[in-house]
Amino acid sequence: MSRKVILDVDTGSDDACAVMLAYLHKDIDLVAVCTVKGNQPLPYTTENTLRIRELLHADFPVYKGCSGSLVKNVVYPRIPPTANADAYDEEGNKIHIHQELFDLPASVRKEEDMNAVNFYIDYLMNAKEKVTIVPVGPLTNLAVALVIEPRIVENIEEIVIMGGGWNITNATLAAEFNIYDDPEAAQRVLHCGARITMVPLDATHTAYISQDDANELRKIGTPASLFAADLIDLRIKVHDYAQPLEVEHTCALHDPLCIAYLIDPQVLQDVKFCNVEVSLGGLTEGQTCVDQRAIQENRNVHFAFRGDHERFAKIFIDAFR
């Protein structure tokens, strides 16, 4: 039986890929994707979600979300000293790891009329059977739906998020970019009692998605299958450039990594229930801070220190076939 899932997403090239593989697997039931300001402002962010799904000719409904965060910036803005995320192709050109459109016909079918925050109550308390929630941009929209109805966690199976990091982060010394993009609504929703599943950095970063991967999805030959190679060509140039993982000529595939552990949890390794929670000020606001004493109390997360590239990338592949 096919789980029924909700994708939070701030569409930029990884969020594609995980908007692409729960839609493909058969084992996912996409109930609808919301979108919020994250990788880019909130109107490309639901461009590139809408653009998606007519590359995939699909019908699941899309909700436009929160175009800002909970209280970040509403008195000084804090900008974080972020690492270079340019590169430069062969002609010399900047390239960025997240475009602000996608190269893909604009979209004919636009957004639902609800916003994505009300779409959360309403579905949620309204909801039939539990329901997956994967937030793989800021938390906002979640946050903001729990402080509004906190009885909508009753019918929430598992929240499971990209972000966060333990030896690995991105946006600052101390943070990855989810998280400090809206620490204080990652907070909220850590302790919202739901069952949490949290994909970090360290499991996307070891979980790559290598050039060889690339080129199996190209052999496919679908218009989804090569718009996602093209992504992954993209991010190789990136990680290359200003972030290189372990392994030569690979790519953090950060986003499609929730999905595929839905599909075969196995793909998290060195999984830990810890407590978790979130710097919220100063040099290490946005942080992901994991209890690792072996006697704690709080536990609220299941945090994985690790993924499984071969599992993942055959998930990933096998969709697209």
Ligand code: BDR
Given for the second form:
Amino acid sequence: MSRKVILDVDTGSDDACAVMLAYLHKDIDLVAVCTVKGNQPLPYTTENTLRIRELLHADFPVYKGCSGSLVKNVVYPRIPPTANADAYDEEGNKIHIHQELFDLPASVRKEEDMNAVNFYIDYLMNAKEKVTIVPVGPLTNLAVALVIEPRIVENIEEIVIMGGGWNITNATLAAEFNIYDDPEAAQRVLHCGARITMVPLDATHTAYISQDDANELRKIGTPASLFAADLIDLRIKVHDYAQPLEVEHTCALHDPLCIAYLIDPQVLQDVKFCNVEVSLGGLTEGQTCVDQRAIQENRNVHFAFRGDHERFAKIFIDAFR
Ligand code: BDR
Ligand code: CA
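The form predicted in complex with the named molecule is what I want next, because the block you gave corresponds to the form predicted alone; please supply it.
The complete assembly is shown below, putting the previous chain first.
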């Protein structure tokens, strides 16, 4: 039986791959996609999501969500993140890991009239069966919905978050981008009481995607697989330049790893159930502090310390066949 999923994205090259995997895989019933600011401002993350929907000839609804974080940048600006730093190719041209707008036709069908926050409340308060929520951008939409209507948690099966990092960070010396972008929202979601699985950089960097994987996708030859292959090519260039992984000429394809986990939980390895708290200020702002003591209280998160590259690549590529 397929699993009902709401995706929350800041599309974004790896977000686009998450939308494609969720839509294409038979084990996932993609109920809706919510958008949030993050990799780009909200109008771009929304339009990019709509362009992907049209590339797929899909009909899931898209709900535009929050354009800013709960607290961040309201009072004073904070440390600028480097997760989305530019890289340069051999000819010295600038490459950005997330284009402002995808090089795809402008969308014809637009997003729904309802805001993503209201959608969460309306859908979850009326749901006849539980749904899994997969936020792969900053956690603002879900946090606001939880503040307005905490009872929505009763109809959440699981929240699978791409975010955080223990040994690996990318936004600052201490923080991963999605959590750093709205730490207060992340902290609220981590304490909402639902089952939470966190897919941090430690998992996404070890479940890397390689140039061979991109070549396999290209051989499939559909518009979606070719677009995914192009995004992976671009990500490999940026990773090689700015965030090299253990294996050369590979990239982290963070967001679809959350979807792959719903299809086969074994793509995540070394998963520990522990207390995770978000640092809300100072040098460690946005850090996911993971308690690994044998005796601890308040265990709230299943935190994955590794990912399985081969399982992930197979699930991802097979979905496009
Ligand atoms: C996360 O931040 C964004 O840049 C990516 O889309 C991913 O969700 C990785 O740190
Ligand atoms: Ca993302």
